[in-house]
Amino acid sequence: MIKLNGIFPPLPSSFDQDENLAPDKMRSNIEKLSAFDLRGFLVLGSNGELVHLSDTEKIQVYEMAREAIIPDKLMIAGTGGQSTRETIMLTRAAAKAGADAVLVLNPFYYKGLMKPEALKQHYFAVADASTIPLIMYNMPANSGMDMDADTLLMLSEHPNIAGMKDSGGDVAKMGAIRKRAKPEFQILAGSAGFLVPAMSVGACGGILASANIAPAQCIAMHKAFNAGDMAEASRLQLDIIPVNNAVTKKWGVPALKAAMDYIGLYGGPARKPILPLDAATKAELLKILDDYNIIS
């Protein structure tokens, strides 16, 4: 099974000023971030605006990313669609492009019908069809669904489902899953804002938006915890919370992209209907980054 222990930035998809896909900019970000001791990269997660890309563009990103990501770093590809058929197609395309694993957000448009049995049939069909490991993605803020522990445990029994990314922040639920799931099942925190609490109940790492702009700090937090230096891990955890909140639940994708522009990576615009930050919000964001000394 794939080993997910470590830190993964969920890369934003790069667009030019006309909102056309800009793969060279995304490639440049990968190359610059590869200087850090990251475990790998996620492309086309929530920060990658998966829902804003056509299928052709998604496949283009998969292929570009695999070329840009050096062999000793993992590539995880977001492939979650609203139908099982679409998800299988994207999963096969990601595998063909060379992804090491796929991250599958649960279907959510018909959320009232997404009962445990429907989710089981969906995830099991995708996992059966996939030649690479599948990681479940629980993202209630975007999907409007928070898969409960019993459902996630049921899904974890499939031999090709290697783990889960949980962005809900329910550490007690993560602990309950870790206690009852098969030993090889891996849990990834979905936010730097609760990485240390998640690791304290068994998470092995995280897919963290903040790792795009503060990779060294996120890696140091992970390493301090694993080394048993809880004072340092806690200090790093508390320090990063304001930055993480700014580029996740407070202002989201446009804030992350603005922060990347500020530190010398390429952020660029998001695709509409996501709007850029207004001047006052951007000034507030940059002050948070400066207070954290994000550039260093």
Second form
There are 4 protein chains.
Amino acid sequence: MIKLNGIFPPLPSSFDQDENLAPDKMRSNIEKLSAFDLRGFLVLGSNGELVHLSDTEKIQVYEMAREAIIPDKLMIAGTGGQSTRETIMLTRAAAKAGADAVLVLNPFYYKGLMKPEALKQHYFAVADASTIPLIMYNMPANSGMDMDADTLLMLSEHPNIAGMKDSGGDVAKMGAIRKRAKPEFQILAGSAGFLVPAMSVGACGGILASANIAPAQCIAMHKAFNAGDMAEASRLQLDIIPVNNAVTKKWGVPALKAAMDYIGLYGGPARKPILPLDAATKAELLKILDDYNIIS
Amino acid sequence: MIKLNGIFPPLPSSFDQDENLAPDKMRSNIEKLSAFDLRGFLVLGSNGELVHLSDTEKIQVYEMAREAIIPDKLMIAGTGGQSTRETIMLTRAAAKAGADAVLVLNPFYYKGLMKPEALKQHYFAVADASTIPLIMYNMPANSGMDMDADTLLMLSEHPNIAGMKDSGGDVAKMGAIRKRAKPEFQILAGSAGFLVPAMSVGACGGILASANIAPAQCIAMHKAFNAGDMAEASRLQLDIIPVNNAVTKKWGVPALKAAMDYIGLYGGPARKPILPLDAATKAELLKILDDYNIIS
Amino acid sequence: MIKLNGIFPPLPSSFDQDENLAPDKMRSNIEKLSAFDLRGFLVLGSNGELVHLSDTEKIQVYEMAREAIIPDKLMIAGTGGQSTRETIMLTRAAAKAGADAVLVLNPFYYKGLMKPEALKQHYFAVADASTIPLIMYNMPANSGMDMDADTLLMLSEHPNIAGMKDSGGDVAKMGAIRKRAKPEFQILAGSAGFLVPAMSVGACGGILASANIAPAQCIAMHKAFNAGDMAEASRLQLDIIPVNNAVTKKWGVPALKAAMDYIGLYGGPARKPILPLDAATKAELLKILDDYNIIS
Amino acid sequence: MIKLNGIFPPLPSSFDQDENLAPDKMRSNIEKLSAFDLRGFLVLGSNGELVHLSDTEKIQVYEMAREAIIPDKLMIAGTGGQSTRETIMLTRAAAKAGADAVLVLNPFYYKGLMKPEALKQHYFAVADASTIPLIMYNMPANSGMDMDADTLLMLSEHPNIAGMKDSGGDVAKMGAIRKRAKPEFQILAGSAGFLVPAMSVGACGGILASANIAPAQCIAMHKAFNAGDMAEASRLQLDIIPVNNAVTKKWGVPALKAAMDYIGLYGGPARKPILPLDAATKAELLKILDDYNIIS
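Could the form predicted together with a further copy of the same chain be given as well, to go with the form predicted alone?
Complete assembly follows, chain above in first position.
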């Protein structure tokens, strides 16, 4: 069984100045980040601009990632599309490329129709079709819908659904699921803003934007919690919140990319309509990064 | 200049029982609906399951539609994607296929980043790249975001942005835009549930799911309003609301498709995760259609 | 049976500079506004700062209003509280003071518990206890909840529930209710921003903040619609939208009060925490009023 | 300086079968709960049906509570009203009755006007007028608005604002405030559903509906965390979630009251429009309580 107990950066997809996919830049980022004790990598999550890539480009990313990620680290591939058939097609492509698991965002465009039964048929069809474990992905800030505890529990019963990533931050919901789900079901925090609180209700790790720019600190937070050193875990948790806010809720993907550029990784532009940070915001971001002493 | 003053059905995309695209069925629907005094057709809107088709399939639909739609009716093509580059690519493909205008849903996955300036750069880039007029599409129930009056007004200033479709139903917003936008800017109601109210604040027509199943009644409502016969317009408006609710807000695309099957057009299945109506709901739907006397 | 077919200003409650109730100022406003062909007045709605007055003050307002409102105009009294018992108490006090009807905002603090059955027991208990007709009041922007068409229809069946005021602006909902409710059930638009659209789906009048500052224009809009002059009705509707936005959604009660001061009525301060407009906003407001030529 | 580091039950207000206030029942509940190592009591919070009591009744509750609460336990009094003047009046009455602190829900009816500056003037005026410390109360599920981190931080700077209770459950926000607020500012979890996660980002205690029915377990959870026994704290946290959901989000005040009746405290009816639980729901609730082994 797959073990998700650790920290995963959701790798941004790299583009050159013409917004063309730049797989070599992504590969270089993976290589540099592999120096840290990460559990693995996610490609093509929200920070990976999943919705901005064509199917061909997605498969190209899966293949590049499998080559670049060393065997002792897990490769999770984002494959959630709006239709069940597209999601299955991408899931198969990711498995074929060698991914260890897929992360499947729920379909959300027809929100009003996404009742539990529709979600069940969708997730079960994908999980049935997949040769590798499936991790559900709940991301209300982007999808505009929030899968509730009862729905997620129902879905967790499928033998090939190994866990979930929750980016909504409702730790009471995570706790309710932890209490009632099968023991081997694994919960991942979707943001470094609440990794320690999520672990305090049973999450085993996290897929954290901040792990792209502060991997050592995210890993230290995870280890401190697991070692029972709550004082240290809490201190690291509070310290990272301003940085994490800056590269997620507040300024999002372009801030994460600017921060990566700042620390010596490749950030580059996002695809439009995502704009680069304006100069004032960028200065504010760099100050937050400096205050956090991110480079050390 | 394009004249949008009339009724457009947003044509569902037709699939066979294996969920494969069935262009002949769509063509047949277009041919049957062309007997009515419609202003034209929209392909690949929300009812056309835009988000469920691959790029290749989308282009196939554009080409089929242009062949099937007779020259005196307009062809509007939905081309909105999450990235500016994909939207431009689809817009060019639609224009090449012979569409008269494109309907562009705003990008919405990165809601928090879709500030007015980002929307402006997106819409202006697409409008600049397009050889045919662009109609903006605001669909808060599906996109999870609502473009406000000030933003829409700013966008309306581009010379190649000819109008907007608003499915949110905020008629005060439509009125505010009508009052301040350039005179040639055209507002389309996005639902038969508020066509007459929208026209009372200056909308010139509508793209109406109900026009797929009750084209005569939608056209009569539009004509009654324009003829100054408010009593008749209001009566038709109130009469259609239950039917319209059934095939939009309440049960959505699968109800629209079931209604099309019922009246002798091709409905067929939606792509999953959209499920067909269960038997009880379908019975309720048919009763609503019968009460409305839809077949006459 | 009470006839609500006309325009009602929701009178602001007047306070002196120390925020003490100033009934004489309200009376003077009523007297001045009585020169217009209004159907009546509402006291203690949202613009009347219902939630800012003590029970004693509310009863004082009811009594003042009855004295000031001439017999051929209706007096509607806002009496909605969070508990059924408080609402009944205020309803009885309003009836005793001589009100012609009560306007009852739904309880909303315990949103999660306000299921249809709870609302039914609440409204039916108040309607049973009331010797004068009850008008329901739906105000989602302030209450944070939105009573839906099915609930409102169920409530409309009580013989002493005469109508509803809807400030949410969902005209499709108003139409759905108009279509199915008992014929004598009366729908009032809750904002001048959508009076004409609401009338086009069967509303018979409106309780309009703007009627405090532009009574002649609101009345003219109502009359034009009823006379079948849609061109004039639409023109008046579009013209008033910027003014109406300014004194409702955009800047609210303090803008309405500032506008009343500007045109020679008494506005004065709202009770805190509502702050007066800052100087820049006030200048912007006055410009909007001047552009509308409000004083003529 | 007041020390809030512990567990507080938000005491329901007790009513007899005619919905009249029953202070003796509340007193009896306080006396029974005083056997536990609680830090104190809150009267007239959301579970205390603050919005259902008249001002006279509120003062009666403050006075009863001070008599009943033994001196080594803190008495916190809910005093938040919609107007600043009412809030100050109630705050003074609570202080006069002997409360140790006041809990002030933000005004929320005029949501659109409750910008940071309005909230600042409101809270600072109340804090200035109060002779006892003020605790802010953020309760988005009921108020329909959510005070953000920046606003709460600005408000936390007032010397007489001692802390905040957050019932929204956004632990990343609590952490952001903990990181930046003055050291003596105290954060209280507003629900037993996330007490341990909240403490992991610096909360010092909680005002927990569940502490009315499971005081020993809530206290044990708090102590385990403070003793560094995270395994035990997490276990207690997960165990209490189903019970806590039942008496808060899912079924609310009537479920809390039914649970109190079940364990030998006085629950009784809530004031209408809050309905008692129906028989099926009550049976489900009792099963949840039994599964939790609440009576031991």
